[in-house]
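Below, in C-alpha cells: the form predicted alone, a single chain.
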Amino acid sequence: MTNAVEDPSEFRERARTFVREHLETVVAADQVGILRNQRSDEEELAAVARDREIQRLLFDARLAGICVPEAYGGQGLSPAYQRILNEELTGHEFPERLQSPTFAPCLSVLLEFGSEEQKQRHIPAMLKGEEIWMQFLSEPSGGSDVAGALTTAVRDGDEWILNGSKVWTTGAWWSDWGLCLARTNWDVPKHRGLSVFMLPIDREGVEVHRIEMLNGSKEFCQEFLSDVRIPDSDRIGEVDDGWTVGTRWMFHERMGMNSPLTTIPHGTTHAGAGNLSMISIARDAGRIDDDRAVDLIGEAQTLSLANQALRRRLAEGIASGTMSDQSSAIGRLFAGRTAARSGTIGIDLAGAGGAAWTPDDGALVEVGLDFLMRQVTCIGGGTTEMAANVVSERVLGMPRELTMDRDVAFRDVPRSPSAS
C-alpha cells in the first residue's frame, strides 16, 4: 500500500505508535512565555541538535513533509493527514525550530518558485533536518516597508554580489541558509526592482550579530552582508520580479502555523502564556477563587478557542478556494492581538508578583517580562498593522492607502541620511 492511499485510521495509528516510541512528553509550563531567556548557548545548540534529530526520525518514519510531493522527499498526502499527525503530537516534543521559517515560508517559496534543481537539492535536506532556513527580509531602515529594501545585488557575470544588512532574524546564529530579498534595479519603482536569492549563512562576507532583548534573550540577530558572492543558480524567480515571489513569500509567512507544511502539535501557540499557565498564575498569586481572575481566565480561554477555530477555518477556506489567499492576514491580525492581550491578562492576574518576583514564585516568574515583550507578537512575522492593511484593501476591497512613491524610480525616492 502506498502513502497516497493509506487509510486515515491506519495513518493515525502509525503516527501514534511513532510518537509514543520516539518522542518525550513535555510539560506545558515549559512552553510558556515570549522568547524567554531560559537556556545557555550550549543548551540552545543542544536543543537545535535535538530538533534536527527528531526531524530525521520523522523523515525515516515517513512522517515528514506530509503535504510535500513525493518527488522531493515528502509523502504527497492531503492536509487532513497533517492534522492527524498534529493531533497525535499533542503533549510531546517536536522539531519546533524547523517549522518557521524553514517550512513556512521558505520551503513553501521553493516549492512555488524554485527551479527543479533547487527543489531537489534543498527540500529533501530540509525534510531530513539537515538544513535550517531563515528569512533575510527586514532591514534596519525599512520598518514594515519590505519593498523598500536597500540591500543590493549587483550582477558580475554568472554571480551576484550582495551588500547590505538584514535584521530581526530569530536563530540566524545556529541556522544554515537564508532566503534573501535584495534590490537589483534602482531605476524603476521599488516593487519592480527586487530579486530573491538563497545563500548559506556561513558564506564568506556574512557576519551575524546577536541582539540582546530587554529580557536577556539573544535569539534575534542582525546580518551584515559585505561583498557576498552568490551564483546566479541560487536566484529564485526572475530578475527584478522579486515582488511576485515576495507577495507569496509573505502569504506563506502569514499562514505560519496554519500552513499544511508545518508539523505543530494541536493547540500549540508560539507567543504569549497559554491558558494552563493563566490558571497557574492565578493560583500562585492567591487569586484562584477571585471573581475577576475567573473572568480573565475565561477571556484567555475564549480567545484561544476562537484563535484555533479561526486558524482551521482560514486553512480550509484558502485550501478549498472559497476564500482568497489574502485572508491569511485575518489570522495573522487576530493571532498577534490575541497574544498581546494574553500578556496583559497574565500580568493582571499576577498583580504585584508580576512586577517583582523570586525564583520560588512559580508561575509568577517573568510574567512581567512577558508583558513588556508582548508587542513582539504583533511585529514578528509581519506587523499586525500591515495585516490590517491587507485585510482592508485586499480582502474587503477598500481604497488603497495613498503612497507618494508608487511610480517613482527608487533611486529618486527621498530617504533619510541614515538609510542611504
Contents of the next structure:
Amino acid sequence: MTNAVEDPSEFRERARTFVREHLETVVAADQVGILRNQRSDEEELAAVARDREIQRLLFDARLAGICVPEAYGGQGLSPAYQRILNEELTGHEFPERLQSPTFAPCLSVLLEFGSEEQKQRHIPAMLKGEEIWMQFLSEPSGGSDVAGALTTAVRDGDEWILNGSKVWTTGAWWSDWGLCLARTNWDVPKHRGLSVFMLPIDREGVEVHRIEMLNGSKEFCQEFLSDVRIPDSDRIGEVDDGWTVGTRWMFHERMGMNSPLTTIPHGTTHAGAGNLSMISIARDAGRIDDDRAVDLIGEAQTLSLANQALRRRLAEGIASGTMSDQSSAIGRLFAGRTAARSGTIGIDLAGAGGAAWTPDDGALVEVGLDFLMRQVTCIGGGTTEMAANVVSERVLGMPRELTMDRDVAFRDVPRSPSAS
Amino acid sequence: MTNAVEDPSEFRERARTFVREHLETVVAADQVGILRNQRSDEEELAAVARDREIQRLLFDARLAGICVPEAYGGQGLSPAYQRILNEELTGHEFPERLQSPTFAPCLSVLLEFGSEEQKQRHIPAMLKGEEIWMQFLSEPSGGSDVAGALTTAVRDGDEWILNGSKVWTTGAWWSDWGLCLARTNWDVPKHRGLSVFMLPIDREGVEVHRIEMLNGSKEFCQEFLSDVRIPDSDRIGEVDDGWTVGTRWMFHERMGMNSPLTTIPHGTTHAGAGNLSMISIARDAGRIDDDRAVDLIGEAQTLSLANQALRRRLAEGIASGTMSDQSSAIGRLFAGRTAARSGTIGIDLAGAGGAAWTPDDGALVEVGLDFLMRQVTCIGGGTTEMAANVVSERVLGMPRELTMDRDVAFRDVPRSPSAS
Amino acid sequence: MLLQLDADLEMFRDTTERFLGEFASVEEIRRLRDHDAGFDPDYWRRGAELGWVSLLVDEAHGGGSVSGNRLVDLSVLAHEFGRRAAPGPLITTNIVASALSAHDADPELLAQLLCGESVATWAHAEGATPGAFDDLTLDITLDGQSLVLNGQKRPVESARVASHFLVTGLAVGGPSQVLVPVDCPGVSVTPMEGVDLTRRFSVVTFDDVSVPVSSAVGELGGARAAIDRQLEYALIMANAEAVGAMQTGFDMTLEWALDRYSFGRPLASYQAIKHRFADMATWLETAHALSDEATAAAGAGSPDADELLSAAKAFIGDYGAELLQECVQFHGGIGLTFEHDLHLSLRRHTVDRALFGTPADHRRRLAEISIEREAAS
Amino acid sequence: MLLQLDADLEMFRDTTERFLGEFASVEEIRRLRDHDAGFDPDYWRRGAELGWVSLLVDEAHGGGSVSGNRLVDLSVLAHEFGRRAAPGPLITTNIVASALSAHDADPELLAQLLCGESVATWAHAEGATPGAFDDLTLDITLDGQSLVLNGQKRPVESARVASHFLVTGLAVGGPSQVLVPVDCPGVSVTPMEGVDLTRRFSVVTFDDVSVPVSSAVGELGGARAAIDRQLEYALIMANAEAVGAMQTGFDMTLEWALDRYSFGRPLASYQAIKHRFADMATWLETAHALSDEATAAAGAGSPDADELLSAAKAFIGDYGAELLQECVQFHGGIGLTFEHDLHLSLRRHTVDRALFGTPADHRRRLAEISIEREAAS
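Counterpart to the form predicted alone, namely the form predicted together with its partner chain:
Whole complex next, starting from this chain.
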C-alpha cells in the first residue's frame, strides 16, 4: 500500500478535530504525586476500559500507531506526525495505560523480532486497545540482573512448560499478555540460555498476586508460573537466543515515553511531582514568601526544564546517529537523580506538613508519602546504578566491570548464600 | 625516672602562665582561606624561625611532647594534659609548622619503629624545634598508591643510594629531615619490597623544587633524588619490610591533628574557611539578610560542629578500643566532603564577588581562589577515595577491591601507557 | 548512641530492647497501622513499668534517673524506640510528665502518667510554617478566675487518647502553659493522616475553652524557659530516635548487600556501592556523635547546647534521610513494598525530621545564634 | 553546543578554533596572567577580522550573521572561547556593539569595535548583592543639555583598556543607557583581582560625570527592553562559555582516567569513579541541552526564553562547578598546580558562574516567573 503521505498541517487539523470531538480535558493537577493510591479497584478498571475505548477511537480515526507500518494497522508516518498528535493532545485524556509497556517496549520488540504471523495476530489488536501487554522480565531474585532469569521454560513436544516467578508488572491484574524472558538452557553462560515467549495472562498456571507498596498503592503485581503450557508458536526469536531480543527490549524500555511508538500529550511530565505542585506545597505550607523556599522552587523548576531539554537532545542525537542508542541511559540516570531530589524539595517545602496532614491541607496531602516513595524513579525500569554502568562503559568507553558470570555455565554462577 | 604525676589543675596553671608570658594572641580571622599565598618568602622564613623559637620555649618550660616519654625529652603525660594545653593555647600563636608532619606522623613513626639510638638522636631535637621533618612519601607517578613507590634505594656496602622523586612535601625548602619510603626490591609484590629511611634534606643529590599551586601558593615542594647516599643506620625498620612501618605511618597521618602528639589551640579549625568567615562573607556581600544566605551559614555551622563531634567520637572510640584504628578514615572522609561543601557555600555567599574583588572587599577577598582550591582537603594526605575504600573494606567488612598488583613482582605490575 | 554505657544504663537499655523485641515486633507494628491509637494501652502500661515515663520526673514525685544523667537516659531510651520504630507516645508524655513534676502540678495526673494508666500530650506546634516549632500565637486570656484559650495546635500527637493537653500559648504578655482536660467544652480534635504507622497526630482547636486559673502550669506569662527546656527534651528524643532509625536501616542494608548477589558477585563487592556505604557510615557516626554531644551539652547546661541541638537536628534530618533513601535504593523495588521492614525506619525518621523544627528551621536558628554572637564579639 | 551545525557555521567555528589553538594556547594564557589588559591588541584585532564582534551588528552597519540565527552564532563562538578559556573582551564588546547598532548610535565607535581597533565595555552590574545583576541604582540626571552620572559599577570588564563605557542607570524615572568616554572627568577606575587569568575587571565610579544628552543610547528612561535584551546576550555567551569549559575539563579528565594506572589498573576501571563519570556525563549533556534550548528560545523570541536562560545559568553554574571540581579530584594534587591546564577551565567557569547573576539569583528569577504565572492562571 503506497498512499500519498498526508500533509502535516492536514494531519494536525484532523488530529485536532478528533481531540475536540472525542476527548475530555484534564487538569495538570491530576498528575501530582508518586504512585499515589488514588483510585479504588472499580475506578481503576473503569479507567482501563476508558483507555481501551479511546485507543479504539484513535484506531478508527487512523490516529493509532502513527509510526507503525500500515501492514500492521498503523499509519506508517514519521515521528514528526507523532509529535503533532502529542501537541494536539495537550491537556486531554489519552490511553495512558497502553503506552508503556504495551507499545514500548512490547510492540517495538514484536515489530523487530516477531514472525509475520505473530505481528498480524497481535499488533492490530494492540492498536485497537484489545490487548494490553506487560513485561514479564524482572524476577524476585534478580535485581538489576535481568539476564540472570531463573524462570525456566522446558520443551515438551510442540509446547513449552514454564515455571518461576516474575515481578514488578504494572497492572497485570487487568492486562492480557506478557512478554516473558525465560531460561531454556542452564548449561551455557547466562546470556546464551535465554528465550522470549508471549504468554496470555489468563492461561492456566499463571497466578497474579498484587504487591502492596508502602504508600498503599497496589499497582504492581507479582506472577507465579506453575507448569504454564504455551505453544512453540508463541516463542519470539530463536531458542536460547533470547538475549538478542532482550538487548533491544532493554533499549526500547529505556526509550520509554521517548519512543516514537508512544503517544503522550506534550508537556506531560512523568518525573514525580512537577513544579506547579512545588509552588502549591510552598503556598499551602505558608512558606511561599521565604527566600529559601523560593530557591527550592527555582531548583525544582530548573531540574524540570533540564530534564526536558536533555530528553530532547538525546532523542535528536540518537535519531540523527550523532549519539549511540546507549546514550538513552544518560536521560534515564538524570531523570532518576532529579526525581529523587524533587522528592526532597517537596518535603522540605512542606515543613511539619511532611509528617502529618488533614484532607483539607491541599497540596500538602501525601507529600510525606511521596517522599517515602522517592527512590521509585531510581529503581523502576532498571536502576540508576545500571544506567551509570551503561553510561560509563558503553557511552564513555570506560573498562567493563568484572563479572563472575560471563564464561561459566549459568548453573555454576555464584549466588546469594541465603538464596540456596 | 618516675616522678609523681603533676596534678591537672597545677599543669593548667603552669601552661596558662607560660602562655601569658611568652605567646602573642592571634585573631581567628587570620585562619581563613585555603592555602592562601599570604606571606613573602622572607615572612615565611621568619614564621618558621618563630615556630622553632616557641617550640624551644615550650621545651624549656616542660610543655613540649606532652605524650612523649620522658626518656626522649617529652613529659610522659596522658592525652588529657595535651587537651589542657590546647585549651590554654586558645587564641594564641603556636608552633604550627612542627605539628604536622614533624610530630605526627614522623615522630610517631620514629617512636614506634626507630632504634633506641635513632630516637635519642632525633626526638629531643624535634621537641626542641631543631629538626623539622617532612614526609617523602607521595610520588608524581603514584597518586593514591603510595606503596607503589618507584623511588629506589640500592645497597652499597654500609650505605644506600637513593634515586627518584617525591612530591607534596609542605615547606621542604625550610625543613631539615625527610622520612622516606623507597623500593629496595623490585622482584617481589609491591608491599614486600619497600624500606623506610631518614634523609637529611640538605644532603648532596637532593634537589628541592617549589611547586606553584593555582592560587600562587608555593607551600608544596617536589624533591628530585639523584644518587643520594645515606648510611644504613638511617634506615627505620627492616629491609623490605617498610610497609609494616608504612601502614602505621599512614594511620598516624590520618590521625593528623587528632594525634595526642600534636599541639593545637582548642577551637582551631583546619577544614578551610570556618563559619565565622561565612558570616563575614555574607555580610560583606550584602546577603546577610537573605533567608537563603542564612540557611547556608547554618549549613556551614552544622558541618563544622558535625566535624568536631565526629572527630571526638572517633578519637574516643579508637582510644577505648570500641572502634578499630581504621575508623579514623571515617573522619578523614567526612572532613573532605564537608570542606568541599564549605568552599561552595563560600562562593555562593560571595555572589559576583566570587569572580573579582578589590583589596577593600573584606571577607570577599580571595573567596574565589579558595573555591578553585576547594578539593585540596579531599586530596591531600590520602584522597577521599582511598578513605572510602578503607571505610568500606576495613571498617564495614565489605569485599576488597580487585587489584592487579597483589601477587605479582612489582616490576611486572601494569602501568599507565603514557608512563612507559 | 554513646559508645559505652554504664552498667545500670546498659541494663535499662537491654531491658527495653528485649521488651520491644517481643511486644513491638515488625509484625505488631504492621498490625497497629489499623489501630485507633497506634498502640495498645497494656503495652504502654508495661513500658511505663520499665521506667519509660519516669526519667524526667523528680524522685520526690516517683521518678528518677538511671545513670544519674537523665538526659542521657532519655536519649538511650529514645534511640531504642527509633531502632524499632516502636509505638507509644514517648516524646509527648515524657514532656508533660517533666512539666508537671517541675512545677508540682496535678500530682494525680502525674502519677497516672508515670504508671502508664493515662497519656497526656504537649500541644505546642502551630503548623507547618517556618519557625512554627517555637513561635506561639494561641491566645490565653485571663478572665476572672478562668483562663480562656483560643487558637489551634498542630500536629498534636496522641490527641485522641490523651486525657489532658499541656497547651502552650500567650497569656498576660508572655509564653504560658495550661493543662486542659480533653473533654473541656470548645476543644475539638481532627485526626490527621501521616507517614508513621503507629504515631497518630491531630489538629486540636481551642474555641473559647475555659479552665480555672489553677490549670496554669508554671508562671503565667513566664514560661519561656520551661518551654525551651521542654523543646530541648523533644529535640533530644527526636534526634536519638532518628539516629536509631538510621542505624537499623543501615545495618539491614549492609547485611543485604553482603548477602545479595548480582552478576555472580555480592552487591557489597561493587565499588560504587562500597563508596556510598562509606559515606553512609560517616553520616551515621556523625549523627551518633552530634546527638550524643548535644545531649551531653544540654545535660550540663552548657551555653552551646542550643547550637548543638539544632546542628544535630539539621544534620540528622537531612543526612539521615539521604542515608535511608540510599538503603531503599540498594534494596531495589522490594524496599518500597509494605511487606519489607525498611520503610518502618524510613517512616520514623521522616516523622522525627519534620517535627520540632525541620532541618531548615534549625539551620536558621543555628545561624541566628552564630550571627548574634559574632555581632556581639 | 548543538549536535549539528550547518556548513557556514561549522566553518566559522572551525576557523575560530584553529585561530585560538594557535594564538590562545595554554602557554599564551599563562603568559598573559601578568599582562595589563589580559590580551594583546593585535590578537583582538585579528579575532575581530574573523567576525567576533560582528554577529549582533546589523548588516547595514557592517555586521551580519553566519548561519542566519545570530544568537546561535554567538553561542557557538562563546563555546569555543570557553573551551580554550580564550582571552579578550568577547561578551562585553559584543553587547556594546549590539546596542550601538540597534540604536544607530556612534557609528564611528561601532566601526572601530567591529574591526577590533577599539574595545568598549558594558558597565551594568552594581555589586555582589542578590539581584544586582539586573537592578539599577546609578543615577543619571538631566541637566539642560547634559546628563550627569553618579554611582558605581562593578565588576566592569576590560575597563582599563576600553575607550567607552556603556553605562546603565536610572534617568527620568526609568532605565537608561549612556555612552561615556573613559577619559571623562569624574570617572575613576579601580582594578580588581579575580579568578580568571586573562579576564580583567574593575570598579568604575562615576562622580558627577557630565556628558551631552546625545550620549544617551536609546530612549532615556525607556531602555528596559534594550537592557533585558543585552542581558539575554550576556547570559547566552556566559552559558555557552561555561559549557565549553566543562567540556574541556571533562575530556581532559576522561583521557587522564583512561591513561592513569593505580594499583595496576586504569583509574577508569574503578566503578566508584566510573559512576561519577556517568553523572558528569549527564550534567555535561544537560548543560549543552539547556544552553542550546535557551539560545534557540531567545532567538525565536519565545515567551519562555527568560525561564530557559535562567534555568541554564543556574544549572550550568552549579553542576558545572561540581563537574570541574570532580575533574580536579580525579587528577589529584597535580590538578591544583599552576602548571596543569585544568584550572584554566575551572577559572573560566567560575567567572561565568558568578557574573550576570549567580545560580541562586537565577533560581530566584525562574521561581518568580513561575509563581507569577501560576498566580495568573
